[in-house]
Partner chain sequence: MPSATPILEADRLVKVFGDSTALEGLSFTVAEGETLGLLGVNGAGKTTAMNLLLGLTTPTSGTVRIFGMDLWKHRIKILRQVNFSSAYTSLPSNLLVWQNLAVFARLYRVPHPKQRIDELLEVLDITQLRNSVTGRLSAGESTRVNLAKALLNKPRLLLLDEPTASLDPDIADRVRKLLRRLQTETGLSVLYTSHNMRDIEEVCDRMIFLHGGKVLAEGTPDEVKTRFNQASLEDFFIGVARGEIEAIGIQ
Amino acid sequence: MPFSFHTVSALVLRYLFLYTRHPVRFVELIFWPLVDLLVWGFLTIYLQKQAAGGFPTTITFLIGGMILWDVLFRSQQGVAISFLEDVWTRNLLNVFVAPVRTVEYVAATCMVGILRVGVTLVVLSVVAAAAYGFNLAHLGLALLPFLANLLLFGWFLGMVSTALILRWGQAAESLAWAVPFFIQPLAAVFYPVSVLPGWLQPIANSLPCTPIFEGMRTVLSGRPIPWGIIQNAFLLNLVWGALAAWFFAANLRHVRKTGLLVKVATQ
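For the sequence just given: structure alone, the form predicted alone:
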């Protein structure tokens, strides 16, 4: 059976209906990212004043890191939370008994991730520009490959989160939120990799998002776009994507074979 874009669009439409039916879901999309931005923004202003002009430019890395981190996080949430929506509404079995291929289901959740990122990115960009004078456009041509790499890695983390929940059931639901924060200390979001202990740096450099945050600081410092770093991020994403796809497929086969899928779907 060939890949069906009609099936993917139908699944995406189903998830969008959940937001129109329960507008409070938009709170999770806008409220928490906005709170994070306000906290980091006011912290930036405070540090700028305390520094008395010592590092007025580099401290804006905090705001840039926060916004780009939210791109990764919302992308991951699009995949993981869409799966949990099917679990919570007892719709998971309906999806898997319907003529929906696994790749179509994953593609639909990835599309939801793009939409979630789009909403939060617009809100955060407007607020950051109006309140703190921080403009993402300062990243120039690097912005698109930065966003693309973070979206991809977010999808892959979402697939890993979903696979873990499939394997361990609803008791592991918290992993839908926790998995990204497992890697955040190593992702160089708010500080360079060089501040990490030597034995942790190779692990940090194996994450596709690490070169992006390092590259963000490079561009915001006024230096040329580090295309080599961006290429490295894409290559790492290829490796992580293959591993995530294998991990998701292996766990899905396991829960189908052992009957755990029915347990997850009916808990």
The other form holds:
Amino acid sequence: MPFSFHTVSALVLRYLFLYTRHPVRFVELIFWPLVDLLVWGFLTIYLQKQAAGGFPTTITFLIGGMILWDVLFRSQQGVAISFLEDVWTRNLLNVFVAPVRTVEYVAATCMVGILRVGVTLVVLSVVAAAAYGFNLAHLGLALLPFLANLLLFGWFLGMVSTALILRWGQAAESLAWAVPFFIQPLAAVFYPVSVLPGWLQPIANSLPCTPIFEGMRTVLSGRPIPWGIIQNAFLLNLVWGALAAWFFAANLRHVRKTGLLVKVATQ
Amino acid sequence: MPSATPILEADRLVKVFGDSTALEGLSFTVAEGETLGLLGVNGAGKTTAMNLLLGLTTPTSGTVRIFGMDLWKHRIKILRQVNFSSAYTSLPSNLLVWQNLAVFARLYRVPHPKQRIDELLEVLDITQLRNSVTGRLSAGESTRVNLAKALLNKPRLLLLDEPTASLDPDIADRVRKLLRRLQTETGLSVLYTSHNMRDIEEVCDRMIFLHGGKVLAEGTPDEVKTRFNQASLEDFFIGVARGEIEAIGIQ
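Same protein, different form: I have the form predicted alone, so give me the form predicted in complex with the partner chain.
To see the whole picture, the full complex is given below, headed by that same chain.
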């Protein structure tokens, strides 16, 4: 049996116990995104008032960008923070000597990513609709492929973050939070790729999330769903997924060879 | 009485980390029902050996066969019948004891997990800790909860890394007696590392003393004492640590 959902469910159960035992964990899931939403929301209102009709209503791009960025970020955090939880609680060795395949362990952290995204997305959508009249459902059918692509890319960034922490140990823990922000300036979250210098644009366009944010602005502007852009994002995700899996597996092999796995797990 | 069937076979294990050689061709077996002690001064290679046997570190050369299967080719199948407890790992501190055990019971596909957990809590005399927060347990309680986790899947082979480290003599004695009883009742094979010579004398059928990544001595605790003309294992240990005992009589 190459992959066991039973094993994945056991690992996910652990996180469910953790979150249900400590409601403060939900606060952590909701607090920062809400702060971001409030800041961007009020900034949007202010800009709209200042513009006195001169600004297009599409300034709601800011709120849309913020919410979709949070999907990517929470998905990445689901993978990277779940791994760090095992390091912090010195439980990693117990998991690695249990009958758990690496792919099952990664899949469980990805599932945690989905749960984290789900909670945050529901709260942000409700608050954005109630406070600013921004309805995520305006993205229509495009919403699902947008979310799917961001979720996937978040997982892959999470795998890269985890691989780096495995390789560099405690000193690299901050990468669990920093990795998504390395790419944020290029991801066209709040502005189109066209504002970037020409030499940065190919790099920006190689990120699977960039077409999604561009696509979001297209849909919010009332234009048809850009299916070509969505397809492009899926293709880029395939490439990034393969690279992230290779990078993670190569680093895991390296830390097993050098004994760093045990050092990271018992630090 | 241990049978002759080897449960674990380490064959010419070599592990090199950069310029340093942690293990130099370590070979040994653990028979079914046997408790083998792995001893050595700090840096002798015990932990490296344990990590190789658990698949946490890959050997530079050599093989590990458990239940007759190659560890790296049949890792998952083997690990379902093996378990591990160490003084240097812990279960997630923010979960309740039963929650931690329930998660590992599911990971090891333990049938009737609730019944098995209750049974182990009773055997280990920690039923009252069922709803305790794992991170608030004393060292002795924590060791017993870790042991409960290690026994959940009724392992055929149990690897214990200094299970009595940081325990007071009373609790250490209880843990040793418990291990002995479990070993007698279930025919469990155990590989046991410790710095506590009393552990080795009371719990182990046989011992291997590692020094500089090689086997310095092997046999029953009494055989080793006799061969090196030492009054106690502790004297033997100190003699090796201080360089007073040469590598003689290796077998």
